[in-house]
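The chain that follows stands alone, in the form predicted alone, written as structure tokens.
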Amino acid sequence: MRNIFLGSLAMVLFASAAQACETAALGDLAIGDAWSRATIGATRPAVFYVAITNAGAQDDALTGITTPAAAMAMLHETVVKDGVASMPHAMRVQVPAGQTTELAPGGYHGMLMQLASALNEGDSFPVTLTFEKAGEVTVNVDVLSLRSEGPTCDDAS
């Protein structure tokens, strides 16, 4: 019985990590590794992380995010100055040509406020990213554990 439980648990964990590794294409942009952390209730904000690869010859910029999972979704950047961390609003996140830009813990990230409901591990929700030049694309965001540092994709950095 214990082996069946552990096997089922491993399949669920692997499936969650594999879904977070999906990649969406928008012109020269590849958007992947979209994930969030589980929240403690709906009154606390959530985060959104993603990797954006620009294979084109022109720079682009991420200018906004929206999701039905939160009434207010904004781009923020974690900044540490004189030992004090803050998270000011970012009007745009550069996506330089030929490079990968990551929204990741400790840097740029999506801040999801006024959640529609708590985010539970194993859940997923859509986020629409708006780019200055490429337009809009919607990606599926997987909710990982509260302690997660990100999905374990083969191409994850």
Second form
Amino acid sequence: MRNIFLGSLAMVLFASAAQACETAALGDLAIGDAWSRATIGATRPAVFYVAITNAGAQDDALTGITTPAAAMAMLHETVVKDGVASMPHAMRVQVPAGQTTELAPGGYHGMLMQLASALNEGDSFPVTLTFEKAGEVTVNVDVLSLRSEGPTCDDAS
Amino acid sequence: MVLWGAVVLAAAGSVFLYQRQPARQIETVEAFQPEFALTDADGNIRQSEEFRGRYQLVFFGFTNCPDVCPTTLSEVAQVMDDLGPDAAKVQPVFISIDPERDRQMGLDEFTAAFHPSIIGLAGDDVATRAAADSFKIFFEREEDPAAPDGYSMSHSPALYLIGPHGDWLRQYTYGTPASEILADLKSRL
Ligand SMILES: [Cu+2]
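Please move on to the form predicted in complex with the partner chain, as the form predicted alone is already shown.
Full assembly next; the chain just shown is listed first.
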């Protein structure tokens, strides 16, 4: 748990004029295109999207996320079934060998609840991802405009 | 007017059980005129008749929905931007299916953050259910201890197009790109 950081979120938020969309490596996993949408205030949940490429020969799975930006962070999956959308909790997101798995609008997403403060466009904040086999890795998440529908990387994703 | 299904008010008084209607069947129903009378952020009742003469893009959702709802509202916002002068012929309407919480959190600041032309409506539970019935859409409160305030909402995520005479014209299924919605609208304007 990272509650110790909750009171000092301002210290980890910093403006980034250019979205570098840095990629983090963890064994055979490459984690990149981490982005979120600006929020209106801090009372509504925020979202977290990311792309995970598993270049190895062994399947893995994303089992959880934590961030100092939100007291409660969970993995959700948006499911549209029979014309009805819901977003149940996802216990794990499979990260199969040789594939890129995306948390993206309309599918899996990180649900960031009880925000420490509003997320503003241009901010960035860290999210730590926990994988079943590979362990933990922390990525910086770019906060994009509320109307963004995908990551915007300077080096083209 | 309830055309299908049955509403059962559960003993708790807060949970509705509702028969699900597959979206595919909605595509083939005969012409009908959805109606609503719902409160806007200023407390005024807004009725479907008031929008006659313009097309309406109607979307049901809730403002605590960080994935599905911003995607659709962003597309609506993009369509309104791209319509240019024709934007005056189209009224986007966001109907809250979680009206009490959305009123508390601020409906106007939510819709305005996407586009100033979007009208946000949040009526009482009865008026909200009546509006959903009229559009033949589904929504349901789902108790979820891990969700904010202990519940989440499931709902039909499509965008509905209402014509200038109030007729239901079509739905754009969730994920329809703004460019497709724009092209379809322009062919009608
Ligand atoms: Cu969610």
